[in-house]
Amino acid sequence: MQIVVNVIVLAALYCLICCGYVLIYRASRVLNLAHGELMTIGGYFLFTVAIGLGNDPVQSFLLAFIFSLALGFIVYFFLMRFMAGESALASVLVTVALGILLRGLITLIWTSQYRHPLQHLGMENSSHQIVEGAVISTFGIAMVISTVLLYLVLFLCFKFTRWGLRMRAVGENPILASQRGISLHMYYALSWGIAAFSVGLAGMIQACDSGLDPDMFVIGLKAFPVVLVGGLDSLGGVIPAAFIVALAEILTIHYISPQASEVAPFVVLISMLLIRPWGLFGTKEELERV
């Protein structure tokens, strides 16, 4: 039963991270390879705000959410906006450079020392027994609940709100959307903002659950196979793909070794590429774009 709990928590983490990958790609057709660094900075935002406010978790999380959201808009307006109309390869290389820059800034500002945000938030990460032989941490529960709420809100917004429908239109046919008076840059920026918020949220919860260090960005890279398994343009495809990859990783940890689990997501990815290269719910058109 503990394996099931671990799979659910890890799948929730991957869903939070990969939500941003898909949103950015659907809106602007950019593969953001600096996503893991945005996740790490989200954790450091929480750590920094917690030091300043001290034992005020509600305000600390709210301010960290705002900072992560703002970072997404800043990255788009001051960097990615100028890549509009450029080749996909050029845009991807810019995100790679951005990731390297962010990693350097993280080490320069916060050093490479291991951090524990909970010490400054005045909170504890207690263990809770669900059934006999299965426990989950407080922030493991927070991870699952946050993922469910975020995806529920996004699915409802994309289907029933004006901005959600416009964002879908921008992703499907930007030329036609522009001719109908929709501001492409505004919705591209919105996709980056939401993506930075979701991955920053993942970074904050992960930092509270297991600590914070500059190498957290590796989790973002490990999550990338989930996007390709589910389909680059499919937000719904992220959910089953996250469970498949998480199951493979947790089973590898339990029955082979923790070291071998690092490659498990990529083994699943290679298997999917051999069977269905465009992913579970992706389209062949998107594969050709890449």
The other form holds:
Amino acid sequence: MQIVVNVIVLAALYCLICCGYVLIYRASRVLNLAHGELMTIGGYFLFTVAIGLGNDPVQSFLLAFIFSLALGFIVYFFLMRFMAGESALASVLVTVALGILLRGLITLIWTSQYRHPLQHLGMENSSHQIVEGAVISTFGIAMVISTVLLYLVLFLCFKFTRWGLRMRAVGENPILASQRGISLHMYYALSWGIAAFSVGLAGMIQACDSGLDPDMFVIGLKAFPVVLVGGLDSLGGVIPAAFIVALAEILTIHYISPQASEVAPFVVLISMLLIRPWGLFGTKEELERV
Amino acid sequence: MAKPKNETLLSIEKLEVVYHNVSTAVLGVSFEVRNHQIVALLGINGAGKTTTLRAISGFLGVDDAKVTEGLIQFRGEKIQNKPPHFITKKGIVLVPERDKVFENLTVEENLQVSVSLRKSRASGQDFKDLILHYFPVLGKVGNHLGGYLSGGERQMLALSTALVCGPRLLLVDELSLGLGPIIVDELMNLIKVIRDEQQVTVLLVEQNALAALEIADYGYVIENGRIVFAGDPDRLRNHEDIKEFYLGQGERESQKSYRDIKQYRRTRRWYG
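Got the form predicted alone; could you also share the form predicted together with the partner chain?
Okay, now the whole complex, with that chain kicking things off.
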């Protein structure tokens, strides 16, 4: 039973991280390889705000949300905007450089010491026994709930709101979208904002659950196979892919060794690439672009 | 403003477009579109028609193209090298030659994507009625994906999404491409009706000269990136070279061999 709970929590974490990969890729065909760093920074935002405000979890989280969202906009307007129209490879390399830069900044500002934002928030991460023989931490529950909420909101927006429709339109045919009066920069910035927000949220919850250090970006890297397995341009594909990868990882921890678990997502990825290179729900033609 | 009907809406002067910083696509095209007219821009493949339209409607970074010389003026304002969404908001809306609808969105969704110039939300329903009035077919396929539409329906949807933007000047690239003669006639007539009822000016780029001249008030012939001939439809229709090469009704049709055509092509000259 514990295995099932662990898989669900880990899958939720991956879903939360990957939604940003997919959003940015769908809107602007850019693969954001600085995603793990955005996640780490989200965690540090919460840590800093928590110290500043002290024992006020609601406000701390809200402020950290706003910072993450703003970070996404800033990255777009001061960096990625200038890459619009350049080749996809150039843009991807810029995000790699951005990732290295952010990693350096994180170590510079917050040092590589292990941090626990939870202390400063004045909250406790207790274990709950939900069914016989399975426990889940408070922030594990928070992770699952926020993932479900975020995906629900995103799906509804993409289907029923005007800006959601326009976002899909921009992703599908930017030239036509622009000719129909849509300002592309606005929607690209929006995709970066939501992506930074969602991955920052993942970073915050993860930091509360198990502490924070600059190496957290590795989780973002491990989440990368999930998007590829799900198909780069498919938000719906992320969910089953996250479960597959999480299952592989948890089973490896349980039956082989915890050290081997780091490799498990990539083993899944490689077998996926051999069988169905465009992912579970991806579009075939998208393959050449990366 | 004495005669607003004949006011120049769009004027192009010595337009030059350069792709990828090296290749020049349009060499010094000049023409103008007057208010409330339907103007046809005729020419064969690769003459520079589409490039001219794209230059008017704006290039994106991915196009890697730029207007390097000349002027594009819309209602007296210079609009070259502005982004497409800016130009759309000025009131120039393009119906492109291909990729004219969002294939993964339904017909209804396609119509909602367009940013309307008219601000009020209340007008949303009016627009829908208007579109259904002109294109009743679209009402029946509202839930279909854009990618599954027939060529005619697709063209109608493209025209509709452009109309939702509320254009003053509608640019139409190859209305007739890939469509049967009946539907082409129908669409051409619709354009004329829409022009009259919606106070829209139309610039029509066409290979199908015969169909375009049916409804046009004025026509230009573009070749190798230059305007080589201009006039009203009758003048164009009666010009020997146009008859021969655009309308396929040369007088010596019967006695001509392929060799003659080739020779004639080489000596074709334009006089205005």
